[in-house]
Structures are given as structure tokens and as C-alpha cells.
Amino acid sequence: MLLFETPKAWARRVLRPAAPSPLAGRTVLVTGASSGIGEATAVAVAARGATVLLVARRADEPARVRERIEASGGRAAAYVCDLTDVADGGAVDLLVKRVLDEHGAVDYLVNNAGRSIRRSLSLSYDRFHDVERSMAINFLGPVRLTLGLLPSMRERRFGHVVNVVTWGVQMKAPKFTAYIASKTALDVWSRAAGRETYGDNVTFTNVRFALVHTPMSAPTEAYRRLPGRSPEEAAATVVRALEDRPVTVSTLPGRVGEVLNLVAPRLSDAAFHRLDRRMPDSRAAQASARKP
């Protein structure tokens, strides 16, 4: 059995490997869906059966991934969005009364949008805007989407959402720090949300993943000699987490970083300092640091 996998969940991978899956049928919203995990997300959950509801922020994009799914006899529509337009009324508001009323019904919701931000704190005193664009992305654009969409799926008595976030939360890693905060505040909403939810059979996911190799972390020159997933591996967890529904997905280094931040603290910070000076930030993080 796999680590974040439920004994129903094992029971139909093992003993019914040919089950459909239970996405078939299913309609799935997926943010960020124009490149990347989103991307990829997408393109699996469409083959397993499902209607996928493309959500990105520019209009070719999502256009574009509709066409891939269609092709191959997927089912899939594509919305334009802002997922930082919060207000009362604003561009979130309006893509969840728009898919209600197209498609009735979400079943499953991919908060997959997100914004990552490598940068010292030594570069980082006169960009407070940093921390107000990551957490605008990263946690009010999605809690907006969620609560849009909680309702109904209360209502029904069925739903599912996946975060997906970083395994930054638990290693508190250094020049992250308005990243891993915007990811971690989604991370702990969602757990609290999901207990008040959990009766009307309406469950959260929060998927911590390591590197995965993006466009998002393709900026930053030192990632990109290190060993990391592609989006299509990351895509699989994300499917397997929709399917599943476990309360959280980790790696084995990050659960053994957030024992170690609790059991020897200063230890911890210890190490991931010297970790830090060894790791200088990026020459695009300098240049822009360098920006308005």
C-alpha cells in the first residue's frame, strides 16, 4: 500500500485494477491549466473519462489545451480568468457562476494556479509587493474559487478539492518566505475547512510537492541541475490524489524535514543556513530585485 493510499483506494487499484475510474463521468476544474502540472493534469484526467473545465489567465492557452484533449476524443472547456480579481462581483465571481450555469456541477477542483518566488530577504526589503502578488495567486484566488464553488457542492453531498502546494511547508526553506507563507495559508484553510465539510462527504487534498521541473522554476539556474519530476509525473499524484481523496500527499524528505523543525528547531535552521549561503539567489531574482 502506498503511503498516502486508503484502504478503499488500495482495494480498487489491487483487487478491481480494470474499475473505471471515478473520475469517468465526473466534471473537474482545473486552474493553471495552460502549461505545466495544469497542463498535464488536465490532459490525464480528460483521458480517464472526465469533462475538464480549463481555467487560465490567458485566453490562447487554454485554447490551445482544449484542441489537445478534444483530439483525442477528451471532453473540455476553456475559461479565461484572473484568479487575483477577489472583489465582490470580480472575475472569480464570475467564472463560478458561468460554470455553474453551463456545466450544472464541479465534482472536482484543482487549485493548481499558483506563483513561485525565489528571492533573499536582502533583496526582498523594498518589495513588498512580492508578498502581496504570491499570496493574491496562492491562497486568495483559490479560497475565493473554493468558497464559490462549496456550496453546490454541499449541496450534492459530493466534491473534491486538491491544492497543490509545496513541500516548503513543512521544510520552511529560506529566500521562499512569501512563497511557502501564501502556500502554507492554503495549506492549513484547507484543513481546517475540510473538517467542517467532511460530513457533507466534501474532502480536501493538499498535494506537497518537491521540485517538479516547470516554466515556473526554470528562472532560478541552480534547480535546473538538480534531480526533480516532470509535469507528467507530477500530473499522475494529482490524478491518483483526485481518485483517492487522501488528506495529504508528501515526500519522505519533507515529512523527515517537518519532524526535524519540530525536534531540534535550531538544528534545523542551522543546517538549512549554510544550505542557504551555498544556494545565491538567481540572476533573474537579482535583476528584478532591481525593478519596481
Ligand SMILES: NC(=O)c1ccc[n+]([C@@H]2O[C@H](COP(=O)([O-])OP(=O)(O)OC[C@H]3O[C@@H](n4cnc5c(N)ncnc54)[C@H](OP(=O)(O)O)[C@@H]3O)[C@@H](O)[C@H]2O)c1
Contents of the next structure:
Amino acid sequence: MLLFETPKAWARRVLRPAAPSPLAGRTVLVTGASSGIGEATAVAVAARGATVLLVARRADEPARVRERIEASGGRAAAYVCDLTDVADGGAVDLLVKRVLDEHGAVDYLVNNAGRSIRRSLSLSYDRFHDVERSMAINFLGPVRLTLGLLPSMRERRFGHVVNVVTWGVQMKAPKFTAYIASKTALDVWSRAAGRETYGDNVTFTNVRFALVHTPMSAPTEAYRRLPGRSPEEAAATVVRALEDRPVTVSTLPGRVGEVLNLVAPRLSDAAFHRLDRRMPDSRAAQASARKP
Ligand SMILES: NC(=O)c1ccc[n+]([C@@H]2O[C@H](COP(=O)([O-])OP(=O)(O)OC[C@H]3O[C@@H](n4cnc5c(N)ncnc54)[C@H](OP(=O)(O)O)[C@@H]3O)[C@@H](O)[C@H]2O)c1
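Provide the structure of the form predicted in complex with this ligand, given the form predicted alone shown above.
Below: every chain and molecule of the assembly, starting with the one above.
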């Protein structure tokens, strides 16, 4: 348990177990709240007394999660939005306007919606659109949404943004080129942005998850046998990141991989290359690579 806890979370759990969560009475917007980590996070945040704004692309899904939360006595509102529509006056701008009109402010933002693509380079030469769509949902959408909400957070001198990224940012794992590049862009953008907003009590956390067993990881056969966390365990980490506002949340292997990349980059290349050859493309990746 301690391995996954920040010192602040540990202190609260052990020294002040009855203290209310800092999320109680706050407004928390969670993107990708229709599935996996996002849905579990929304449920956990609502259970701590926050009003949760649920955002996802599929039409009926945010409403389904809202009903689930309300059935347990929580408060939630549902919004359908394609976060890749980042044009001026597009879906993300409309979402920001609606949310601020209806709720006045967003105290916490969880940029969780995302898409992972695991496909080797040799299956990707004709698939530049994999790079474009990864950047669209994993970087451009969350940045546009964050830019929309930051002015009111800074004006009110309160706000925290949690980005759900990946340990791939540290590992630089093969077959995830587009995915890792897009998540790294969000991780680094937020790190730099946080240095500007620090004085306004607006902060960022990058949560770099390893494997979580969700609909996203399911198509990769090799992952089904690997140990991973459940969406509920991952959600507990996101909640702690919201409550304690650390700069990053990483796994131990992620940190080891990061150090190895710094001190022995070629050794790291050789190790990952060997590992990569033992884990072929999934059948789903091979099949979709044959399609235009
Ligand atoms: N699973 C893992 O092993 C793992 C590891 C590290 C990081 N992550 C990250 O964790 C986050 C959540 O992933 P998950 O594993 O929980 O996957 P998931 O169950 O597939 O959930 C993905 C969510 O993103 C939403 N989404 C996708 N495209 C969208 C769009 N254009 N506009 C709005 N919403 C969109 C989906 O909503 P709709 O279905 O309605 O489109 C869904 O709610 C992702 O950012 C992922 O990269 C996952």
C-alpha cells in the first residue's frame, strides 16, 4: 500500500483518517468518464462528495455513468464532446462555455480521455494518420480544454489538473511511437505550464500509469497474461493525485527505466530491442494495418 502512496496521502490516512477529502464540495471534470480508468475515477470522486462533470464522446455513455453515480447518492452532470474537435468555436470550446455557464467554475480537471496505439514501425509506414489521431486526442484536445479552463482557475486562485499519461513517457517503449510521443507532449506541456501558474495556486500532476486492465488494453493478447492494475486501483491513484497535488506519480519500474535511459541509453536500446522482439504486434494491429 505504502508503495503507491504519497507522504501526504499516508499522513492523512494514518494521522487524520476522519478528515474530509479536499474534493468534498468541489467541481471535478473528468474526460473519458465513460469507461475504464475515467469511469472508476468519476465514481470515486463523487463518493468523496465532489460534483463530477462527466465528459465522453459516445452519446449515451456519460448519462449512464451519471445515473450510476446518482443512484449511489452522488452528484454528476453529463456532457457529450468529441475532444478532438479543437477548432475555434468547436466542440471543446462549446464544452468549456457550457460547463462554466452551468457550474461557474471547475476546480479540478482530469485529462483522462485518450487512445493508445501499439503498432510496430514496419506496419506504420502508410499510417501517418496514427500520429495525427494520437496527437489529436492525447495532446491537442486536453491542451485546448485546459487552456479553456485555466483563466477562471487562475482568476479564482485555485485549480489542479491531473493528466493520465503513461510510464511509456519514461520507458520509451517500442511499438508505441505515436502514443508515447503524444503523451510526452502533454506531460512536458503541463510541466512547463505549471511553472507559470504556480503563483496562482494552479498546479498539474502527470500520472504515469503502467498496465491497467481496461477496454483499451484488452485487444493486445500479450497484456492479458501480464500483471496490471484494475480500473478501481488506478482510480484510487488519480484521486490521491487530486487530493495531494504531487508533480508526478510514477511506478518504480518507470523510474528505473527513466534513469537507465539517462545513464546508459544504448544499453537501454539493446534491452528494449530484445524485449520487443519477444512481443509481436497484436492480431488487431496486424489486421488494421492491412486496411487503408
Ligand atoms: N489501460 C492502460 O493500460 C493505460 C496505461 C497508461 C495510461 N492509460 C491512459 O489512461 C487513459 C484512460 O484509458 P483507459 O485504459 O481507461 O481506456 P478506455 O476504457 O478505452 O477509456 C478511454 C476513454 O476515452 C474516451 N475518449 C476516447 N476518444 C475520445 C474523444 N475523441 N473525445 C472524448 N472522449 C474520448 C472514451 O470515451 P468514448 O468511448 O465515449 O469515446 C473513454 O471514456 C487514457 O488516456 C490512456 O492512454 C491507460
